[in-house]
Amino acid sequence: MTGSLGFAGSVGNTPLVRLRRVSEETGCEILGKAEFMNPGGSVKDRAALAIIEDAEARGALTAGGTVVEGTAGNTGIGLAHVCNARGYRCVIVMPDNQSAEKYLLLKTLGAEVHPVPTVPYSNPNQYQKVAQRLAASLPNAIWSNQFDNTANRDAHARTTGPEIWAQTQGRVDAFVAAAGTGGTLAGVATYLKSRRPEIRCVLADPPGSSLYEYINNGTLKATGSGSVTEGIGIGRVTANLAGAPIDEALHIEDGETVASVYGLLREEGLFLGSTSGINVAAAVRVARRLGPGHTVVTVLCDGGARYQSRLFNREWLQQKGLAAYAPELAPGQTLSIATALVA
């Protein structure tokens, strides 16, 4: 019926695009899940949703309740219209060093917002551990803890992996995506394998994260010092993560990420943000491996306005020294994803 969906049935059955010049440029079929489509812009309307689901179905969340969560923004976003729609209260908090886009959507949806210290997850104020002790204060409250609460990664193994097998009508050879809390990688790994074991599932892992080494070599230490990309690569196995069927890890440099981001911009016309261009860059390397004729799916996971005041500034590219993966081109000139990207 037209109109009755609400914001709870307009998230997922999101579109495959073809990323066209990187598709002719490795001769495979380069796909992105459109997760930006989806109603608060961002893969994690996913995870939000199927979260406070799971808390309304075991009684958790009641009637006027509130949803606390440690967040780089995207969850709490997307948790932010799920109580607006439900009538709860949501309370966020987020470390400092995300876009102020983020910290201004979450107000302007009426999310109370902490900014606290960045930390590392080993600090007692780690954002995500002073979001669970905030939750246990509060009367009616839950704490989502989108990192361990599994609800996470079942809504993709349920919704996102099945999308995108239909969607390739079973054609799909490779999966590729980063991980922050690590749920849409293991919820789509394990729905596709479960349909065919050999499509390999790859992670793309920025600098600064312990998941290269620990998927590659089973230890957990960290490549790089950090990344310019916000709310991936982490340094600890989360519950979602866990036993996940992950076939390697692929580690991408900023510059990377950069030229990726900027490709999509002025090759496909998508305005996207950091994760997707590491997901993309990671898309093209699995590509080539494979060889031509192969299909590759990876995930779009939000817009670029959410960066504009960092990726998409060239003053702080260049303070970050990414200015030269972002070149100013000329009227009619293009930049190659492809070939800008490290081999």
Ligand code: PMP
Contents of the next structure:
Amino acid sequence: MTGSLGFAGSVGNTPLVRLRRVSEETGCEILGKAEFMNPGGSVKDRAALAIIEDAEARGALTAGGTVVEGTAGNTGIGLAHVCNARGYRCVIVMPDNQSAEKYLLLKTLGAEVHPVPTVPYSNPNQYQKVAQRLAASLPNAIWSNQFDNTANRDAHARTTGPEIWAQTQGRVDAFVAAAGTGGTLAGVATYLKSRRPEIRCVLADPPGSSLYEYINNGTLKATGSGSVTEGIGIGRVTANLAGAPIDEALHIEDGETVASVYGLLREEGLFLGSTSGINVAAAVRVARRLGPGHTVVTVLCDGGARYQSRLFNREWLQQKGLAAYAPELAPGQTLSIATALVA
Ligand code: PMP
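We have the form predicted alone; now please give the form predicted together with the ligand.
Let us now look at the entire complex, which starts with that chain.
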């Protein structure tokens, strides 16, 4: 067959990249699944496509329909692309603390974006609940419900997991990932454990998330508060995460995440967002603990361009007390787009 299959046909089958510096440092093979190379630019393209295809297959979404989602950004971006490709209207409800780049991108893609105040999940005006109500009020609309719609997790069990298995020829000792909905971690862990139960599956958890305590001690309780990471860290067990075979959780402070992001940029040549940083930081810890000769796989979730105004802006890092972890960025160094968005 020649030619591509459009947006949907370009999702997945991403490269597995060897991270040279951290592999040499640990004596392990530390490999990153290059999810930032999906056509919509993130790991969430897989969930977005799977959720829409599942709704179509069930007859819940028909020609000219509307897809509504509450999302921190990347799922919305993936959904907006799939909606454009298939002629659906896309409505996104987004908490107002997200990066300007993701908001602007959603608008550019033609999604209808509703920013709402950032409030706890228990509040009826939390963005996911607003999205659910909005979908119920619109004709021929579905609420894609990425947190509890297990088409999300299933997509990773069906695609991401088998790809990692094939790309490592089954020689994978550990898999490490942060959780937003938990779809990536749960789906990949479920598949890999079905091939070899000894493969260690580890959650990388940021400050403010309750999953570190939940996985390690069985109680949902926040560890620390306020992280610069976006799209990960949660306070409840989603349907996607429920029952997932996770062996252990690691708590990673933001300083370590920022240092990891800058290490990836300067030493690996990879310009990535914060969740790739936390994943690689946690993968290094797992590799150190396993010892030389092991293979640790993690996820490079999205690209750095979505975070120019924050993670790659020295003033912003200073405000967050994190500039010391990004020494490669010279004082006053910001790119013009960052200055424009911050102003
Ligand atoms: N990284 C980024 C950049 C994301 O946007 C998300 C999801 N919001 C994740 C990681 C986590 O993925 P998942 O929802 O599959 O847990």
